[in-house]
Each structure stands twice: as C-alpha cells, then as structure tokens.
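Heads up, the chain below is alone and in the form predicted on its own; it's given as structure tokens.
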Amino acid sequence: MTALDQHATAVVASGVTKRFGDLIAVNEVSLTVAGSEVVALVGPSGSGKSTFLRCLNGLEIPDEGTIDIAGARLDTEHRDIHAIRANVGMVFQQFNLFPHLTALENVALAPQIVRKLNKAQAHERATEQLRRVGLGDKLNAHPAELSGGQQQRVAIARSLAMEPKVMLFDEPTSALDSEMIGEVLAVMRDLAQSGMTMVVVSHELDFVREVASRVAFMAGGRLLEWGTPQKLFDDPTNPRAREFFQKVL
C-alpha cells in the first residue's frame, strides 16, 4: 500500500454544509488534511462529526461546498463520486459483516467485485490485509465466532484490502466493551506510524492525544477551533471548547 507523499495534501474540505430539513447538521465546514496526517473530530454528540465524516467518502452529499480527496471532487454535483468513494476506506461504529461469509470472504468481496481482482489475488490480499490486523489465524471464522474487537478488526481489514488513500473512523471502538478497545486502537496506532492518512471521529482522548497531529473541535455543525492536541486538550480559547474538555479531561 502507497502512503499519500506528507507533502501532498489528502483532503481539501471547503465551506460543507450539509442540511437535513430544517437542521443543519454541518455548517460550513473547511478543512484540510495532508497525506499521512491524523486527523482527529472531537466534540459532544450530535456535533455534525459523524455527518461529516460521512460526506467525506461520499454517504451524504453536501448541499453546499466541495470536497477534494487524493485528486477527485465531490460537490453538490457528485462529480467524480466514484473515484472518491473508490479513494476512501470507512470504518463505522458497527462491523457492519455478512455474517454467512467467513472472515477471509468478508475481505476479499470488495477487491473482487470493485477492483476486479480475481478470486486468487482477492484472497491473497485479503490474507495479507487479516494478518496485517493481527488475524491470520482467524481467516476461515464467521463473524459469530469472532469478539466484538476481532470482528471489527476484520472490518479495518476490509478496508484496507481497497488500498485506500484515506481512511475515515467513525466512533470505531463505541460498540465495544473496554477489553477490546485496546486491540482496535492498536491497529490504528500501527496504521498511522505506517503513513496512512486518517480522519478519525472518537472519544478515545488519549489515543487522540497520542496519535492525532491535529484536532478539530465541532459543536453545533461548526467547527470552532482547531490544532494541536496539546493546544486545544490544554490551553482551547474557543469558549465552548474549553467548557467540553473541562468535563471530559
């Protein structure tokens, strides 16, 4: 897997907004995020981080704005929706497996049907990919078979087998219990010191503080404030942000 060049810039997210009805879940929004960067969404639910995220890979289409991610553009047009979506790893709070296909078949689906690889080198991928996220030994389980921390473990890994250019973590460790957050969060801690750019939605603060090269802070659809960890963690001038990590930290 080709890590994005750090200098390049990954994503180019300019003037989001995303309504649904009367309320507007993102308002405005810009941001960037250079290759092999991590990024991290913070802020206290119904923020607009989730909704953003989701506009980033194409899930929901901003009716305002544009987004560019590795060379495509989405905007209110869906140009180039595709080749965005086909740039762009998600992994979300549920696993979100097909519970008849092994652990294997789960990630190799994707490169077959999408990338047109034959059943030999989905497979080959696939495997690489499952013990790459520390499951070589589960390639033939079915998802009941597997925890809650495998089994999101081999959606990480599905990802990964499209070879994206960019992965976006939705909440990745909120359906599991605090044994099996540490294993998640150490396939990304491993990810992102391999170069892969990240845009990563979680309350795991001190992972954030440990991984992230910036932190966003969005309440109200906005983004208020953004930095470093260090600066927005201990020293945020943002009101609002400085009220939410003085109850969370």
Second form
Amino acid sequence: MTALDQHATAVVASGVTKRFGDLIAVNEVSLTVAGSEVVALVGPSGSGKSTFLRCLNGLEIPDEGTIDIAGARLDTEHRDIHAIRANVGMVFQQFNLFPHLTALENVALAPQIVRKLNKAQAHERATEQLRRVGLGDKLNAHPAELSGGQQQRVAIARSLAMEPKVMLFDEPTSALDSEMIGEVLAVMRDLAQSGMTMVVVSHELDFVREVASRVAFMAGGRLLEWGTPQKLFDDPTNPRAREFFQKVL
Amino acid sequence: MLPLPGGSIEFLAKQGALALHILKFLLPAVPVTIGITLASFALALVLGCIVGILPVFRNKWLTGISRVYVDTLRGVPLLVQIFFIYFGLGKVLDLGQFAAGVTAVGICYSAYLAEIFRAGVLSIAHGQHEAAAALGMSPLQAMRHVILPQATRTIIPPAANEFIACLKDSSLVSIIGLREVTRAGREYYSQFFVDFQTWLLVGLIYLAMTLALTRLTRSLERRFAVKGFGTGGLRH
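The form predicted in complex with its partner chain, contrasted with the form predicted on its own above:
Every component of the complex follows; first up is the chain already shown.
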C-alpha cells in the first residue's frame, strides 16, 4: 500500500504557491482531504480558491509545493499527468460541454478514447450516468437545447463516467439562474452521500453547511482558517473570516 | 416575330461548330486540371493542418518552425516556387512535371491553409481545451475529438476560398508543360489562331468547375454545422 491509500487520504497538498507575474494567487496553501470527505473552499472573490482547485488537477502548474491526488504525485514533467486527470473529475463554472456532441456523446467520449471502452460499453456507461443525474430523457439533446442546470448535470455525468476517485467542483452553480441551482446541488448532495471524495469551491453556504465535513476559508491567496462548517460559520477565530461570515450569512 | 437577318443562321451554325471543335480539344485537359487541383489541395490540407496546429503545443521550437514555414512560403510567388521545384529541385530529385507541379502548388497552399487552421483552433474557447484536458485527454486527442470538429465549421468558408484559388492557380503549372486546360487553350490558339472563342471557353470551363466546388463546400458547411451556432445565412 502506498502512503496515499485512497480510503485514508485522497488529496494532500503541501505548501502550494502559484504566482501570475507579480500577483501571488495562491500562497503556501496546505490541505488534506480524506477519502469520502467533502471539503469546501470558501472566501471572497479573488481569494485564490479556484486557482488552488485548478492546481489540484494540474490545469495550473504550482510554482512551489507538492500535490498528491488519487494515489499519485502530480508533476507536470510526469508523463502520467493525463492518467492522473482521468482519475480526477472536474466540473467548471461555465459547464464547458462540447457543443458539437449530444449529451450522450459528451459523456461517452472520454471513456471511449481515454479509457478505451468500445462504443457500446461507453454509451451504456454514459446512459447510466445521465440517468443518475436525472437526464435519461435528454440523451440525444445537444448542449444548446438544454437549460443551464441540465447542462451542468450533463457535465457532472461526464466526469462521473470516468469513475474518478476525487471530484473537483469550481463554483458549479455560479453561472446558473436561482431556480436551477437546486437541481445541481441535489445531484451533488447525492454524490456526497454515495461516498465520493469532493473538493468544492462554492458560494452556496447553506449547501456547504449541510454537506461539507470541513471548510477552508481562503483570502488573499492564503488559507486562513479551517474546521467544521459549524465552527467556522458560527465562531470563526480569524478576524478576516469573522468579517466575511458576518457579511454573507 | 422578326425575321432573322440574312446569313445569321449560317453564322450561328458556324459558331456552334467552332465551339464544339474547341471544346473537343479542351475537355481532355479537364481531368488534368482536376487531378492537379485535388492532389495539391489534399497535400496542402495535410501539411496545413499539421503546421497550423503546431503552435497549440506551446513549444517554442514547434511554434518557430510553424512561423518560418508560413512566412517563407507565403512570401514567394507561386510561379517562382514552381520554377524552383521543377527546374531547381526537380533536376536533383528527378521529379516529373505532374509531381513537381502538385508539390509546388500543394506546399504553397499549405502555408495559407496553416493560417486558416490556426485561426480555426484559436476560435475555440479555452474552456473546451481545459474540459478535454481535465477528462484525461492528451493534447492530440483533444485536438482530434474536441477542437478540430468544432473548428471545422469556421475553417470551411476560408478553406473553400483557397480551394477555388488553388483550382485557378493550377493554370500556372502550364508553364512547365503540363497539358491542363490553360495549356490546351494555348495550344489550340497556336494551331488555329482563334483567340476570342478559345479564351471565352477556357474561362467558362474554369467557371463551371469553381461553381461546382462552391456547391460542394456549401454542403460541407451544412454537415459540420453545430447546434446553437450561427450558419452564416445558410439554411439547414
């Protein structure tokens, strides 16, 4: 067994720093996520939450620090970066569905070309995942024919079809109208209950309080405080965290 | 009805017979023009696609090769490239007229197509590259399954321009003795000294071929249309 038994520890980030020119977007952030745990990253805009999340699957390359995720050391020199990403699902704020493909094809594409399933197997798996997110009747719809909430559910199904060990959510409901937020959160809640390890950047604090086991508060690129949602929301010790939660809760 | 003036029946009959005579001479050269065009454009598509997507890999060497290739070939007249490849390289490599002509036209057009491919890839939102990468696709897999199928709809109209220009520029290879439509026109003229009718018919043959190409590219545009994006006035 490696030190990173996924049932014990799914993600270990240590001393992660990311700079964009003179701006230090993420400043020495360390974070550990246990298997089946849901960790939420909250904080004001521009606090580095999304950038840190994007470091976790190598979409941003950290300038310093190390990241172990899904049983492997993330290293851009590493030839296996694609293999690691295949095990780490990511859901984007803007969905980023492939507009030229139907919902079914969106979900089946990566299992087919990355996991090398044959077309029938990939379509079967895609159908299953689309049913799971409540879109069994939209298999042949193109993204342009779906509402924002439906598109984001297809995006979640697309990640799940890769059978990831960890799921990353980058503000998954921020681009949605309020009446569509609920359907996406419901899918995420089911996913958390099924034991999926999740790291979520979100402004939906009611959802975070209900589903997250731990919350990390970030501001100015630093992780300033972290603990259970109850502790952090109701009785934060860090003054910036106290100021933030007083304003938003 | 007005009566035809005297001699006009004879005039028309004579013109018709002349046109048939010219066409009989020109039409055997049409397959040569089509062959040069298809072969050189196929070569141009393959090379242009490769050179055009090299900058995507963000490697300074690959990007440099792509830039030098495009800037050089775009900056030298096609006629000069034909002379260089046929008379210059051709002597060393022992290229025939057809091979030399196709290589010259194909390489020259690949430079223009490379820019069209590059523009097509640039037109795809960065989120598409990221979504593909996040699913574990390699840059090549992402290019083939996600980026190029979407870029194709923006690539087709300017590439069709180049296809038509390529067909017309295939007339330049007549200079190295390939008997395509333009060359056949010149031969007819030097044998029979008929200029107006010969060049009118040569022009009409090119026009017929380019109009057929236009129809073909319109149907390709329909095929690669993406739901939710504009069609530029085409009906589905």
